[in-house]
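The chain below stands alone and is given as structure tokens, in the form predicted on its own.
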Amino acid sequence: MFVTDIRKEFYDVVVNQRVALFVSPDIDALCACKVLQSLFHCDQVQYTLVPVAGWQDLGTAFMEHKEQYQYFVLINCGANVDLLETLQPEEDSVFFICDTHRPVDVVNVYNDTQIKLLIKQDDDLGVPSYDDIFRDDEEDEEGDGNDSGNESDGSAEPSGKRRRYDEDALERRIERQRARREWEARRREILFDYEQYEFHGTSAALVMFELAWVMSKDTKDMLWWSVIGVTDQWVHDKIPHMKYVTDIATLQRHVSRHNHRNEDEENSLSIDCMRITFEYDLRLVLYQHWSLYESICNSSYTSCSFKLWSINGQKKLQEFLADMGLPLKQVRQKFNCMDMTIKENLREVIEESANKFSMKDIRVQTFAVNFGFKNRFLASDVVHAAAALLENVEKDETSADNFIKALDCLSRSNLERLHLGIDLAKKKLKAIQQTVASCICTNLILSQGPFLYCHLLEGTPDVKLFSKPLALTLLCKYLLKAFLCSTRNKRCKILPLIMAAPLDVEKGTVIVLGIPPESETSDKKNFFGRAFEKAAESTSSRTLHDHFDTSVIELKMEDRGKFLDALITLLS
């Protein structure tokens, strides 16, 4: 059921208990986890933190901890399936679910005892009403019982009367069965409409921050983590632009409140102070930690606008730099080393030139943080750095080790790790840019009728990086934008994209991801989750639907052909 008073129904319940905390591997979940950890430290709540990468992990983690714990908190996992059916818990186990995945499973919504949903009600949830989905079977059975009872009692009555009575009872029973069939057909239709599309709601970090705020325990660190959580949803394209703008406005009010509160304090300009500011900054990735030239080349927005994979695109970029009047020597060196005179009004110069090259949206609403006088980061910088650490494939470390490192880089005491993440993010963004360029230039994107399809072959440079869902998502979004900019086929511009990349060569599996069509007004609703399930079912393809995002699956290489054929038939 939905929790209406998050403090009373969630925090006050767990504050004197031991809690198991299951956290999914995405940046928003990490940020929500940091906020909750801070609150638990304040009140000395004992907890165990367990990273869970998918449904199998969640099941294993629950089996290991169900004896010791009664209360479980699930962050960004668990809302979109029938959790009691999946985990089969004891009757006294209670699950608090703070999850952005939609739609929320109806059984979770209407379970009053064991499932507590920490989900904002003002999201467009559209949950069907209880009577449309659940029906009391006892009524039907009672009705049938009465009819049969009357038949046996009436044995002493004349046979004509009894026959007429039997006919009435039979008619009533047929009528009830017909009504039941109609209700079941309508229920299937309602559930299909409700569960058809997967999408994302309000950031989990923001929900947790608002809990801290209600209890007057919110700090600047918590506020910064909630900013990163919302920014993660924007970077990985999980929410519509309007939703992002609304959430940013909410956060801006909190930022003003905190900055105002600290103006009176003497240490507001001390060497280790933290200041969050609202910015209308450039859509250039990591530009303050890179050279301006590298950042323009590796940002999907500028790269797709210029079509940098072509010779004409490179020429256009040179024209753009010339129009800004910036010396190439300055543009190609690290941002920190550029002349102060150039840096002072750099945003205005870039925006002015970008407008001439039809890049009207080069600036975006975001936040920046200053740690002391030396370190300045944009929220998107931290998202890219944490994601790169979370999915690091350079060293053979376990996913749990990477999870802890990504969690650590969010603390202001661990800036070395954040800088390490930024270096990894640069390599990842370069790899994405090169892969997009090679896919476009070698025509690897095929139109399959109802969708576009691209398969990365084993042996492609950096292919190991794209066996991870966040990296593959970024590549997929970037590739679809690039393809739309380079194709002349108008029909292709409204098609979704399915991408496959090698996952485990020895097992012969690929990771498959589907994203909805690209458009500025898109509501980011993804229908591939259900489509993948149906296609796998109808062809008996060997698939594993283990990810919390239903639009990401694992598939046996040999079954790829029949699986795609079934998808084409299904979506045509």
Second form
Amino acid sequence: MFVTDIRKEFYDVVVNQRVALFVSPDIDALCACKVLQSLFHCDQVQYTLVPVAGWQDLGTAFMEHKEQYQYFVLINCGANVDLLETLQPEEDSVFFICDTHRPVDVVNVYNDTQIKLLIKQDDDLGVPSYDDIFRDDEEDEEGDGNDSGNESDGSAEPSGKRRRYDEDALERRIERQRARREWEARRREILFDYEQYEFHGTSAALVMFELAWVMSKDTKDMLWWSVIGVTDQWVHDKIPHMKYVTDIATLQRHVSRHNHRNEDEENSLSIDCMRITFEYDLRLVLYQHWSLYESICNSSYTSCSFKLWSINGQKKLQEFLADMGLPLKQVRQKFNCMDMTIKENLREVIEESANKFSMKDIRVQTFAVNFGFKNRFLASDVVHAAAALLENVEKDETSADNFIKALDCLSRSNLERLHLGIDLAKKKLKAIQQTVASCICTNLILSQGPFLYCHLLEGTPDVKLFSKPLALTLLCKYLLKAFLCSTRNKRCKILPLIMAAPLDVEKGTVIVLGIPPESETSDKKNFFGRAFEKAAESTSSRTLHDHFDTSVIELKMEDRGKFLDALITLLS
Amino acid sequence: MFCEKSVELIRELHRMGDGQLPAFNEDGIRQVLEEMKALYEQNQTDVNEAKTEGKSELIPSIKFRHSCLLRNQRCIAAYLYDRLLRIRALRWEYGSVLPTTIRFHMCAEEMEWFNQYKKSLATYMRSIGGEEGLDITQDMKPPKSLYIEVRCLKDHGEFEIDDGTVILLKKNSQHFLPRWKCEQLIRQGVLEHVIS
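So that was the form predicted on its own. Now I'd like the form predicted together with its partner chain, please.
Time for the whole complex; same chain goes first.
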């Protein structure tokens, strides 16, 4: 059931209770969690925070905590699956789900008592109406006792009744059964259309921030976290560009409200206070913490526009830098050490030159935070740093450890961790760039008919980084963009991409991920979730659909061949 | 040289700074006591000799041994007393149940003393603060808030708080709990206070 007044129906209910928070490992969830945690600290709500990496984790965590807690808050998990069936909770457990995964499972929508969805309803959800999917049992005169939506034919009536009724009744029964079959066929169709495509809705961090705002308990920290949450959705390509712009506009209103509250001629804020500013900044990843040259080479937008994996591309890059009049020595230096004269008009200069090289969208609307003299971060910087920390494979730590580290780096007092995250992110981006270059140059992307396919072999450098879903998603999207720029085949340009990377060498599993085709006006709807399920079923491959994103699965190496064949037949 | 053993005892205690309790040096004490016994006996014989035979040249050595005895006594007394002070501090640090490693370092008498101290502290705490008594070992510094956020560093199992509810402390889970319940576990290293 959708919650209409989030304050009354969610916050006021849990404020006097103890709550269990289950948070999924993505940056948006981390930010939403931080906002909710600060609200809870404010009101001294006792809670327990458990990071859950997938459905199995969620099940185990729920089993462990179901005795002690009645109220559960799930962040970025649980909306797209029938939760009551998966978890089998007691009657009095109540779940508050704040999830960006769509489509929301119909059982979750229409359950009035146990499931409350903290989702904004103006999100274009398209939930089918109740009557189309659920059928009242009392409509059945025969008293068949079928559950709604069951396909079984009517049970045999006792022979006594049959004697009393004559052919009229028989006709009526046949008519009813035909009507029911039609209804069920329509229901299947409606559900299929509804559940076919997976996409993402409004950021959970934004929902939590609006809750804080409604209660007038919002602070700049919370606003910054919600900015990071929305930016995460854009960086990992979960929402279409229009939605990102709309969300940014909403946030911009909040930012100006916060800024005008404090800034005054007489009482200007100390330089150490946090200041969030709206920026129309460059789309170069981490450029303020790196050198400009490195940033241009490792950002997917510029790298794909120049085709930097080819020699021509390198030449074009040099032309571009020459066109802007930036000396190579300056450009290769750390950004902070560049000449002030160059830094002053950098954005405009780059935009002008970028237009000449047909890069129209080199600038994007985003936010930056300033505190102290040294610390200035763009929202996308923090997203990349936190994502790198969350999926850190350098030390052998569990995902829960990494979760805690990433959660910590979002606080202002843990700047060293944030800088560590930025360093890891640089390594990750370089690895992605190199992998993309090698894949394009060695033609590793094969067209399988209805989709493109790329398989990373075990010996590939840095392949361990790509055993994690977020990193693999970034690689996938970058690769698809690069492929579109480098291929001449018109038909391939509208194909989606499936990528496989080794996950665990001992167990012989690979992680498989599918992304929708790349286009300017793409609505980012992904049908691979259902496709993978059906393919796995039909070939009885050993798969594990553990991630909350249904388009990411784990598969045994040996079953790869038949799984792909099944997918090809399914999608042709 | 005399009194060296006893000074070594003192040095050993001085080396372990910061309130740590080293193992009870039974050997060292025994040696010092033996030395004291030897000195005393020598002194006894000499005193008797000096009295009976009037050998006044023995007097300086008698005085010397006497001052050695006094020095040894002072060193041993300081050693034992300092250990007792450290043990007393342990009660305030760790609570009424000491970790086994520390218990091995105490001798039987020290354990006895510790139990007595515990009892008298408990009696005192019960006597102040109204009916239920007041636990003065909590909140050694004035607290900033009623509840604190803690992170679990190792699996500790179930933990019960005042209103009867049970919390499962699993590694890497974070909890927001009343401060007074967490202090013990923070000292034991099971929980970590998270400052954001």
